[in-house]
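Next up is one chain by itself, shown in structure tokens, the form predicted alone.
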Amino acid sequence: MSQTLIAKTPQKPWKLTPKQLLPDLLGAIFTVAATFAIVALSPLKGKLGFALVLIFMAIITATAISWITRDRKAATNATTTVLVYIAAAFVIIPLASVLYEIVRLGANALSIGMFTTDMSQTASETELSEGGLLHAVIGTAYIVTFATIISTPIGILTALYIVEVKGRFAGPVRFFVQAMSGVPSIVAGLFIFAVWMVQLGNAYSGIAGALALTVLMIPTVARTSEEVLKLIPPDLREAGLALGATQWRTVAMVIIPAARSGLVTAVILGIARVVGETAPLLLTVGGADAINLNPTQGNMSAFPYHVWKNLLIGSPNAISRAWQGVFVLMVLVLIFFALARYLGAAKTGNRRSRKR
């Protein structure tokens, strides 16, 4: 006896049909129309009034349509969905507004020549075609690089002590790391100023600024690395120990390679925490309009200091220079983050390919 197999079209219950989309479309049209009508007839005027009425009408309309077409649970789900979209809009819209303002005001009169000259022979009030940002670029590179070199091993080793070693002082160490993460940036600058400069007699320098940023960067790297290490399956640790490896050999050859991408992300988040800090640098680097290639001696500039100084001057050209500094800093950080993420993902992918 032979059987005939009939191919069936796969069902896609999650795919919305035009009949299902029609009530939502009509509800959206009604929401917008009702919002315009309420704003026109009520005392609620302006953008804020329009936004509040639109949010209220969207919640009411979505809940009513789901209740009528489906049931009470669907209405509750619709209400929650609208609230989630509203919360996302409250995050995305301000962020987009800030980025738009930075690009609009910072990209004005930006040229390649700004990265080949400094402000040693130019006043902030002069035309934007004169002077440049090279001193801020070099100073930021020095300060952030030294802060990263110092804080990365300290933060990662702290996380390894808390997660892998689980020593007697793991609890107090975790407590102090969490407490340090809430320290205001000005306190870190005052600490380095009091110890490094007043007590030890050192002058303004790039190293002093890097030490101040290190105080802020260590808890971010340590806490993020701790969470990353907790995600490593315990089976990997047990397998390394079962093969006769010591704990630290297992950590060095199994745990850290497995968490490499996450640890790179921890370092990136640490840099993001400190790259725009201004208060610690005001007390430690001293500021300069000329290039200083010696981070251990002499005043040094950085993008946050450059922006603060020009905003303090207050002239139109000085404010434009400050916005240019903000724009360049944002672009440099974006490039660095993208490159770090790409390298971390590429190393992970190559390691997996070699294993196969």
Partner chain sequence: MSQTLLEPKTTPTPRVITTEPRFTDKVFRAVVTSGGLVSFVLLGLIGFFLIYNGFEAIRNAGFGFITGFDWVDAIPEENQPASYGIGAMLYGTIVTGILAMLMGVPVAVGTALFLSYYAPEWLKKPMVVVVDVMAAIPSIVYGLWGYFVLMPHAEYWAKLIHKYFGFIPFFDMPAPVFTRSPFIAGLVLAIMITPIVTAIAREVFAQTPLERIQAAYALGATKWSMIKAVVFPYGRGGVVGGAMLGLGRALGETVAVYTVLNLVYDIKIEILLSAGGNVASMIVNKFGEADFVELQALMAAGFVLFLVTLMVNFLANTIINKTARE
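With the form predicted alone in hand, show me what the form predicted together with its partner chain looks like.
A lone chain is what you will see next.
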């Protein structure tokens, strides 16, 4: 009774045959060859000249081939295709350059000592073997922790208000949170300076910096949490209510646990958003070279402030310190970023498997 199933190898009639691919291949070869020839023969020199000629030749060749083999419409299509690919390349180039330079200039400035000492005994101009950025590590840890503690509940409550309670102001609140995420960071700093220092008469402190960052962090947390809560299937909500639970019990026992990883992602995205913020800290924390363990009193430093200060000093060693600081800052940001993506991916993975 055994049956042999002869499965046909799947056909792809829409696939381009080698003969159809040939013009494109020849075109690509021609483009590169012509570029080399033109750069060699003409006064255009260097990377810039090469890039410009390459772009120009690529557009010309692709358009010409399509025009000859097909028609004008196809030629337009070919031109825009090349342009779209170039646009995508333009996005990659700056990012690659930023990351490359941070690694190149920041990595050789790294040392173990930078995490064990501060700058209180060291001038920025001295060799990098002395001094470190422990004060900045501690400052950033304090400031970001406080900002997170304040903005997480507010952000999540805002999202709950929009998605769960659906109060009278849900629409306007949503709109204003959107607008708030566009508030320039310097304005947040000025606002805290106006309230906390000018009106209430406090001095520079880590808390003031944390409050300024809170203004920037709330919208990020709120908007991401809102997206996450919207993804919770309404069946869960209805099931909770059908069992006789109050809305409070449904949210606390069903919705929040179901959305937990997403909410954590929202908070991490918020942290990643503010950890590198410089402008508000320039107006609120005062900056310091020594370790300050008291966030409520006294000037404090932070990574961005440390980088900024050394950048303004401008001597070669100070600039190396700035790159060193940027390197550590970028590592921090990328860790938070990767964490948020990992948790986000885990969440969507779950959703997909649930659907199946």
